[in-house]
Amino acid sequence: MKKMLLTGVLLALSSAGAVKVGVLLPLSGASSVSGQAARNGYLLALDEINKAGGVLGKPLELEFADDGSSPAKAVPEFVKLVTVDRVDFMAGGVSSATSIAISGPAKQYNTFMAWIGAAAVPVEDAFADHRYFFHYHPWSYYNFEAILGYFNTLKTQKKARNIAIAYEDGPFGSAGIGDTVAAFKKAGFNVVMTEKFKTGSGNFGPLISKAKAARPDIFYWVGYDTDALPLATEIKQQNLQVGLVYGTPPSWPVGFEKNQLADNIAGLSLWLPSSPQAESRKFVAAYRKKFGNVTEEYFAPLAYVNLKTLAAAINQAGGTDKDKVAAALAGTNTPTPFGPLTFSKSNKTQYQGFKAGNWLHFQFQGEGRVPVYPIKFAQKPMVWNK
């Protein structure tokens, strides 16, 4: 018994003064597929960091909190992590709406934020004056730059001219929709429909009827994973004839690739398990060893990279002083499963990680996500249904 108590005391001493990172994720609700994928990425990174000696000589500690994909829940969870759990740094963040909601408290408490998601420009606006905000995920205009490049290729190769756009009613889908339409028109496309929908409603009948009447070559939708299956179902039921259905949810529903409704639907991803980078192969092997399977959700490796680089910056800084850690993190130049990671200015924030060049386009074919563009990463030809 004495030995057990002594062991407990030693363990307690060994963790005293450990660096704590709060991780706010949507572990439930509309964005939970992304949140759960990210959680696994953090846990894998935590294992590797602590096996390599931890941070500042002690095991790194994570405090997870579930924002429920809801701004109303995200704020108290964020404040609790910062003021009650007294974490040293904050990581995570997937939804744009929840990130906007916590921007006030983040600035009030001068919180160090290493943020993996939240691509909408209003998030960039909200954190533009925050000196400790590091954003890993490309902003929405980088996403659109990659999409426009692909669609321009379809215009050349498939004579695609007419685009119908459906977008969710939150910041992720609605912010910048006017700029999106203008950019498509400037590139020579005809935008034959723009229609807003309520994410998670599952009611796409009238929207698809309108798209069918508009006769687009490309049906382009911006929403969340909860919208993918009901939308695909309605497209099938109404027999919407288009060359390509292209969606940009941050994640896709679990098992969506095995549903015949997913066949030939295309999308955007920062990473796939088949990505050729050496760091991607290492990540896939380590993920399979820990979890017994392989994910196709890029938020898993994104969270992994997020924590590994933050931990490396704290070690390099030699302490938790925010200015020193920020300077160290700003100097990051490391290979990752997505390619090299460095930080540079975006339109409004000081520290932006990945940008347009990191995206690839895939299509659901044969119960899997197959890279189809850029050509150098393509594994099969893209299926055009016209």
Given for the second form:
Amino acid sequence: MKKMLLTGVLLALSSAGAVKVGVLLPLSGASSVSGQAARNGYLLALDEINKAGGVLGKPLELEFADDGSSPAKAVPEFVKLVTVDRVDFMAGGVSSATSIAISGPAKQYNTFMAWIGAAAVPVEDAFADHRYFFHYHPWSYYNFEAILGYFNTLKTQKKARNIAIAYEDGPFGSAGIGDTVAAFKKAGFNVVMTEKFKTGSGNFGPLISKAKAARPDIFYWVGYDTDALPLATEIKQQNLQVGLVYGTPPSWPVGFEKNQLADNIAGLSLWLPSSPQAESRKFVAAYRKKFGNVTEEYFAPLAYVNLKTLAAAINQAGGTDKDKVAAALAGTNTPTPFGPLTFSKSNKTQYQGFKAGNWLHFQFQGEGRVPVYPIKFAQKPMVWNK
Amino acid sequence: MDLFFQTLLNGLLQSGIYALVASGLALAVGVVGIVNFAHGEFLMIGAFLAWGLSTYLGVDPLLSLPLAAASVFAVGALTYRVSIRHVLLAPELNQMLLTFGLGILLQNLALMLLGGNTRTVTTTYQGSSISLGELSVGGPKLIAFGFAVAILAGLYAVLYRTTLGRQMRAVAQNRRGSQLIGINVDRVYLIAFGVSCGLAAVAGVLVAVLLFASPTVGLVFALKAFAIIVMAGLGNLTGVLWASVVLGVSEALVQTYVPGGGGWSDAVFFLLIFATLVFRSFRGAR
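Could I have the structure of this protein in the form predicted in complex with the partner chain, to go alongside the form predicted on its own above?
Entire complex below, previous chain first.
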């Protein structure tokens, strides 16, 4: 009895004063594939951090909250983590809409944000004057820079000139659409269709009919994983003759690669399990050991890198003082599954992690994602359907 | 001109799914007299059943239709027995709160048990289509439309050609009177509510083939089903198909011909509800 009591007291003492990190993720709703992948990445990183002695000599604690992919749910969850659970730092964040919604409370409580997702420029605007905002994911203009580079290659090699664009009408799809169209035109492409759609509606018949009438070489869509299969189905059913279907959802539906309708659909990813970097191979091995499988979602390694670098910065700062941790995190220069991570200025924020050069372009071929561009990472030639 | 006809065809095919979802809801409203806000969640159960049977047992979703219909009929009947029957004589607000709560409960149970991921099924006929010159008719949507027509015709036949159907219509018209002539009203309600849920599951199976299964997949369709039964007139089964066609084709026309129409298409059902209610009140005033 005494022994049990002593163990309990020791456990209580060991967790008192432990560093707590709040993790706000879309564990349900439209962005849940990314959110679930990120959760696994955080859990793996937590295991490794605590096995290596924790943070500031105590086990690191994570408090997960589900934002439901909904701004209305994200705000109270965020405020609860900060005010009730009294977390020291906030991590997570996938969707742009939820990140914009919490920008007000984040500034009100002067919260330290180590943020993995939210690529839309309005998020950058919202956090431009927040001194503790560290953004790991490339902003949408970096994504677009990578896409434009790939499409320029297709223009040269495949004579691709006409692009049809379909985009979801939330901040993720619509925020930069004007700039996207202008940039395509400036690069010498004809934008033959620009249509918005309601994500998750699954009603793409009229949109594909319009695309068919516009006769594009490339069909480019910006939406979420829920849109992938209905779009692919409609493209096949209406026999849309197009060289390449290229999508940029933050994640793809579970099992999409096994569906024959996914064949030859292309997209971009920060990472694939086949990425050759040593850090990537280590991550894949550790992930497989913990979860028994391997994910293809880059939000898993991104979350892993996010927590590992935050924990390292807290240890380096020797406490939870936000200025000291920010200075330590700003000085990060570490190898990751995506390549080296350093923070530098973006257009509007102080601390931006990954940029355009980190993106890979892949195509669903057979039952998996095969890197097809940049050429130095390509494992198979790209399939052009025209 | 091809674009116009393809748009009409797209709308017509989309209306099949809408009609399938709305037919069950119309039965619950028309016979039991309850507005079931959990209807979309019964659809979600059907979608997950199709996904589960397909993923783990390799059963084609279309073959899983009878099982999904029967098992969700049972879930619906149990739901009626445990909860719905106790509020049938209560104020309408209480009824709505109960079914709304049921919907939240079922959605969150799905989240707990299955997580929030989007699940898809793979079939050989998902991308199939029939070409009519330059026009294209999607196979699964054609199947859904065929099911909708068959189910509505079957429901109509049951309601007007069978004893159970006559009992349902009698109960819908006058509960007390039906009791007085010896109809077991409680049993009729149980069957009608169960069938309503079973029909939602049938729609859910087809939604899993056409789109995906997720805890929230029912919401979009349930909202549209409400618009349809308002347009058709509460409890009017024959009007459901026409109202579904009006909604599906209107959405398709807006998506194709209104600039930025893809973002406006979800407003169409609100507009149709508004227009229907204004028209009805105007006609009533005369």
